[in-house]
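One chain comes next, on its own, written as structure tokens: the form predicted alone.
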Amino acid sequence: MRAPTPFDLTGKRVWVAGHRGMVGSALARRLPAEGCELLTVDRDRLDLRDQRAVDGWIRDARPDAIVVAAGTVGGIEANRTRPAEFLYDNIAIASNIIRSAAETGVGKLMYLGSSCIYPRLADQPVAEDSLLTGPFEATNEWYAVAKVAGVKLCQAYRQQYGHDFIAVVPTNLYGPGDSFDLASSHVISALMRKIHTARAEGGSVEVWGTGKPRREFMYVDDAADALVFLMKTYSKPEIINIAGGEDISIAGLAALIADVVGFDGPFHFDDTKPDGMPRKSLDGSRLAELGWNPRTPLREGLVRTYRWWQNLDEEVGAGVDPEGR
């Protein structure tokens, strides 16, 4: 049977899959408030990738609810280089998952998308009704088909035995638990440790692109928060963005980052490199009308982000594992 709206998550399992990412660490950090018993597991434990240890996880943990935060994921240039980890890991992550969520009997799941799942050259800013009608950006495809893969389970499940699983499209995230990793960093981990660098260092920082295209930021704690308040309120077939955070160009994303850090140097665009879609930003008009909008503004989220990534390099260096382990 079909869990009713609400879902009280007071006295829940909740298993947060993923929880040493960026987004799991923040759900990790938000929901001991909601008076459940957070879950976790780390992945030297159990491969997401193995379907016989989800299964036998999940009949051992009996979580009430699982978000699926985790996931293979990186920039241009990982998606670029790592195509069939990108495909591969991801369907099979969610479709291990999801399928023994739906045999164990599992209340509630949350299933998080991407962006990059809507067309390279929808509308903007892009609804949630744009999935799949038009090809996608070639730079994340491989990751793109696997998350929209995942979407489209738990409708299958949801339509042919009514489970309460639902899928959400956060907007591009940033924030305490990102990669700075150049090989698989976002744009602003990856901007902040080059103009970081820089300060140090000296010379030039240089950007992929030309810097013109747009996208949509949201602070990963003001993420949590939403999806805390979609597990507990929503309960449809169709997705969801989580959006409305503030707009801005990679280039003017650059001098506010390197405002932050306290660089004046010279940028120099590499317009050689792909600059991907020219502008991905999330219409947020249907969570905004069900009661939810973000905090955090884009200069204190990198200001938090900053600091955050300074203390942890500190504690990399006294020799402190940044992943607990």
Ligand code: GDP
Given for the second form:
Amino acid sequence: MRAPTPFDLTGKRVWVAGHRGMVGSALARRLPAEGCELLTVDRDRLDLRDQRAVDGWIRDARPDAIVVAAGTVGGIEANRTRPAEFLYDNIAIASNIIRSAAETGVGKLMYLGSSCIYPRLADQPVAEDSLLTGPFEATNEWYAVAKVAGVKLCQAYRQQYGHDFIAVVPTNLYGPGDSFDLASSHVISALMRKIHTARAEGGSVEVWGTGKPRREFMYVDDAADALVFLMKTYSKPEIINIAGGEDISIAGLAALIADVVGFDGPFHFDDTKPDGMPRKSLDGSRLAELGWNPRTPLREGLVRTYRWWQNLDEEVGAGVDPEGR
Ligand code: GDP
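Taking the form predicted alone as the starting point, write out the structure of the form predicted in complex with guanosine-5'-diphosphate.
Okay, now the whole complex, with that chain kicking things off.
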């Protein structure tokens, strides 16, 4: 049985910070079903790293609730090569929004953490209480430090002032709205693009690393549904994972995407590129106990993502940019 609803979204003004991103755009698709009013602002009108501008915007827009889905994000190579942006931008975004939300009395705030906040060698699947029990994976420690700061800000404002701010930790996400820019994308969109190109032009597909790391993936519309569920029902200082799927090796993932795209050519594993975490999957049992489970099998999610990227799914495609800008 599902928990009762302590925070009813009906009629509320909900600001999704980061509504052009993959998660934010999925939330923008999902939230109208709750009967709430969606507030958004484009990045050319509001720089979330500018504290004064963020404060002014929140005071003018008067949201009842905020989801912090904004951030400077990217895959393993972007994390490694742009450490200052990943650290500074994400700390600034978290601290600006959370502080102004507290000072203006926003009733509910949900901050999105990331699976990379957990230690590199945490027991798998990773449970919430593994946080800060060991060193981060080096390839994403800048992003991880910033995301842990955001989580801790929610906990600190709850502890000191009693604000209903929660922090959630989605597993690796993919789907419509994902960035397909090879320099900054995560593995699913990168391999989909490379495999699609190889099918058209011939040749082999380069897969970074050994192909042995394992990752769990969740379709972004499932994650958006979990975010709405937690927004309505969850109010605790402890972080909670958004997970519940099986993991797959990168080599297995490449084969599955090739099947979806219709490519039967060879793969080349480039082990000069980093593997990153040997395994990354999250323990979703706390969320399952609350009554939520993911719905979309990986293959089906990959088919939908591919259709979206090919601009075949116009309904989902509206408002998001396949290059992730
Ligand atoms: P991570 O989960 O934080 O490590 O981020 P990624 O999604 O970028 O990478 C996941 C795994 O996929 C890593 O082991 C990468 O080396 C591997 N991988 C294989 N090919 C690619 C690729 O073309 N792009 C990216 N981003 N990762 C790749």
